[in-house]
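Below you'll find only one chain, the form predicted on its own, shown as structure tokens.
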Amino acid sequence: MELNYNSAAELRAFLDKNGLGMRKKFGQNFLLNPAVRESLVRALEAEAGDAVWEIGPGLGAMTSLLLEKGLAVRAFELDAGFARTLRELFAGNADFTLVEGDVLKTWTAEPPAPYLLGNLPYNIAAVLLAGFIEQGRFFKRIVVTVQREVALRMAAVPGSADYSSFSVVCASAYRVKLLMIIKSASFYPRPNVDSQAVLLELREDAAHKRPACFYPLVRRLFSSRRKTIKNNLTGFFSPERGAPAAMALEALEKSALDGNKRAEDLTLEDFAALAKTIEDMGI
């Protein structure tokens, strides 16, 4: 079986012939542009023999490229019909492993790999990437295609409108670089918005153990963006451990942070310092 991944008409005919449908809730879109597909694989900088996870292989356009380059591919596919097609396309290829089911539920049981490539649906992109980071599953390089607004959040810096808890989570483990914008016309079916490729390169200190409160603290401080960090931090502490307002003031003073600032004004180092202070306070 061979597929022409560059033709929307031929892909549509294949889907119709095999009784396969495109489910919007899965965020399924095929990347038709071969030059873009090549660029994404090249950005991964993986070499023959390297292991790579592929999230959302669909009908295997990127998978085939990865295998041609001698990579060992572990593909995570939710759609049962697509999974059946992938088995047929790559049957007998020892470098191909299929993990069928929801990647949010299956990835923890799979062996780690140094590289990850994926076209991530909007509804799982942040949850999946944050889950990898918070649970210590790190990749040397990640190249993902996401909706442009998600990409901007991933790469946002303090003080910008797109800066969020997700920005801090990404920065805590990776150097984030925006790659090409991929216009909606490059996909079938054509999505309503443009996408963007993002490169995440592992920081040298990524494996450094952060305080257990670090990620919950980051989320809490961004929970009410209009509130100051003093007010949000007060709500972070349990009254059972003491007076929350007093504990918040103490933590801020020891961290040399201005409690009247808001979360979007804090750097990664600020969050790290505050989390370390809270840990040292034994709260």
Given for the second form:
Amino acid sequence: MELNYNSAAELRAFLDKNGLGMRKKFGQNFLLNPAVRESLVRALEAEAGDAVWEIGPGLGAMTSLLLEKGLAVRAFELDAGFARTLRELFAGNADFTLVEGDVLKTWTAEPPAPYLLGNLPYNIAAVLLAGFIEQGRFFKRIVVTVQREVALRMAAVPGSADYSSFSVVCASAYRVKLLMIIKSASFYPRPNVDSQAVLLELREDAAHKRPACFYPLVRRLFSSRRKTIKNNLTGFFSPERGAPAAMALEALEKSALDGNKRAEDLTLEDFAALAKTIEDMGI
Ligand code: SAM
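Switch from the form predicted on its own to the form predicted in complex with S-adenosylmethionine and give that structure.
Okay, now the whole complex, with that chain kicking things off.
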């Protein structure tokens, strides 16, 4: 079975012939542009024999490229019809392993790999990437395609409008680099917004364990963006943690942070220092 991944008409005909539908709620958009597919795989810088996870292989457009390059691919696909097609397409290829089901639920049981690639379903992109980081599943290099707005959040720096808890979560483990913008016309069906490819390179200190409160703290400080960190932190201490609210002021002082700042002004190092102080205070 051969599939022409560059032609919307041929993909449509294949789907129809095999009784397969496209489900919007699964974020199903096929990347039709072969040059873009090639450059995404190149950005991964993986070599023959390396293991790579692919999230959302769809009908296998990226998968076939990865396999051609001699990579050992573990592909996570939710759609049962696509999974059946993938099994038929890559049957007998010892480098191909399919993990069928919702990747949010299946990935924890799978052996780690140094590389991750995916044209991510838009509705799970942020939750999935944050989950990997918060649960300590690190990859040496990640190349993902996400909605442009999500890409901008991933790469945002302190003080910018796009800077969010997700920016800090990404920066806590990776150096984030924006790659090419991919116009919606490059996909079938055409999504409403443009996408962007993002490269995440593992930081040398990523595996150093962060205090248990680090990620909940980051989320809490961003929870009411317009509030000062003093106000958000007071809520984090009490009632959330049952610690006297006054201790929040002590924690800020010990971390040399101005409580009148907002989360959007804090650097990764500021969040890390505050989390360390809170841990040392035993809260
Ligand atoms: N890789 C293909 C490509 O580039 O043309 C398809 C990418 S499409 C944007 C996203 C894929 O993720 C679809 O195949 C969809 O069925 C799959 N998907 C959606 N939600 C998923 C989930 N929770 N777990 C695993 N796969 C999922």
